[in-house]
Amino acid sequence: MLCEKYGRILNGDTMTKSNKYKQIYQELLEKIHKGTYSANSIMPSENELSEMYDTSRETIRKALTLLAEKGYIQKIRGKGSLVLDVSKLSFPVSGLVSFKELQRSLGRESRTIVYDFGLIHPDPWLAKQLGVDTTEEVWKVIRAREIQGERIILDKDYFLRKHVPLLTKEICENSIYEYLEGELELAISFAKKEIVVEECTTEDQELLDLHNDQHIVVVKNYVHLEDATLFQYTESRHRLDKFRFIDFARRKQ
C-alpha cells in the first residue's frame, strides 16, 4: 500500500512538472500574438524566466525549444531568444498538406466552417479542369477556415465522386484528407499548382473577413492519385495581408 500511494505521489509529481513547460509555453505564446514579446526583439533570458515562472532552466528551455519549433523564435548563440515576425502565416508551396496538419504547425486556435456541401455536375469550365465531362457527379465543398477569429481562407473542394463514392459535412468539419487516406486508403500522391492574385470576388466578402481587401490571393490544387489519376480540383484563397508564400530550393551545379 505504501509503494502504491508513493508512486501516485511520483507520478503526480511528474505530471506536474512535465506539465508546467507547456503551460509557460502558452503564456511566452499568448506573450507573442499580443505583441509583449514584440516582433525581433530579445526575449528575457533562461534564468530571467526561471525567476519570473519559478521553476528550473530546464522547464523553460524546454518551453522556449518548442517555441522555436513552431517557428515563432530563433535560438541564437550568445543573445538569447530571438521573436520572429508572426504577423504573417508561413504557407508551404511545394508540400501537400490538409488545413488540420497545418493547424498542428501553426499552434493558434482555428475551426473551420462549412458553408456549402453536397453534389453537383460541374459546369463545362469546372468540368475542364478536372478532365472529365459535364454529366460526373462532383462533390463541392466550400468552407472557411477561421484562424483566431478571423475567417482568412476560403477553401473551394470538388472531388470526383468516382474516386470518393461518400463525403458527409462531419468529415468536411473535421478532415477530409484524413478520411480519403484513412477510410478509403486513397494514394494521395501529388499536385500541380497555380498562385495567382485575383480581385476579390462578392463570395469572397460574404464568407471571408477582408475588411477593405481588393484582392486576394488564389492558390489553385490539381490533385493526383498515385497512378497520376486527377480526382480533386481546389482553389484555396488567402487573405494578402495574412500570409507568406515559402518554398525551399537548391542550386543545381
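We call the rigid core the largest set of C-alpha positions that still match within 1.5 Å between the two forms. Note that the structure is a prediction, hence the values are computed from the model and not measured. Residue numbers count along the first chain shown, from 1. What changes on going to the form predicted together with the DNA:
With the core held fixed between the two forms, residue 30 has its Cα displaced by at least 2 Å. Superposed on the core, the two forms differ at residue 40: its CA moves 2 Å or more between the two forms. Relative to the superposed rigid core, the position of the CA of residue 215 differs between the two forms by less than 2 Å.
For comparison with the form predicted on its own, kindly provide the form predicted together with the DNA.
Partners and other molecules omitted; one chain follows.
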C-alpha cells in the first residue's frame, strides 16, 4: 500500500515533519503533471483516494483543498474533482515568489548586479515603513536584475539586523530568500504587496537600462514573520515593457 511509502518518507533522515496531507498533495500534483490524472478529467473521488492512501477522508480533503487553492483542480459538488489545464497555469503565482524562482521557471539567462550593500540606520521614512525607530540597524541591499543583457529590475531590500545577523555580498548575488529560508530557517509568514507606477528617479536612470521611459512600475513588499512582526521592506522597480504580474484568485466564503 502507498501508506507504507509515506511512512518511510516521513520517518526518513531528510524529513523533519510528518505531514501526511502535504505528502499526498505532492503525490497527486506529480500525477497531474505527469498526466496520470489528465486535464479536463475527473480525479478519483475522495472516498476512493482515502482508501488508496489508507487515510481518513478529511486528510484527503486537506490535500485536495491545497490543490484547489493553487489552481490545479476544481472541486464540483456531486460530480468530483476536475483536473484543470496545468499548462495554462504554469506561471508562478502571486505571493512570495523570488527572482530566482521566476527566472528558473522562465528559463532565461539572468544576472544580478549588487550596487550597494551594507548596514545602515534607517531614515525616518524607512523606519516608518519597517515599523521601528531610527536607531535600529538595517541591512540595505541595492541590486539590478539583468535579463538577456539588459538591466530590467532594480531591487531595493531592507532587512532588520535583529532578524538577519549576517549577510554577505555573495548571498545577495544569489537569492536572499533561499538563504533566509534555507540557512536561517526564518519563518516567513505573509506579505503585503502593493503595485504602483511612479516617475523615474535619477537612480533608476543610472542603474537600469531605460529607454527614455518617464515611468517605472514599483512593487512594494512588506514581509512578516510567523509572529506577525515585520522584518523586511522591499521595493522592486521594473521597466514598464518588461513588467508582468499574475495573480490567481480563488473565491472564498
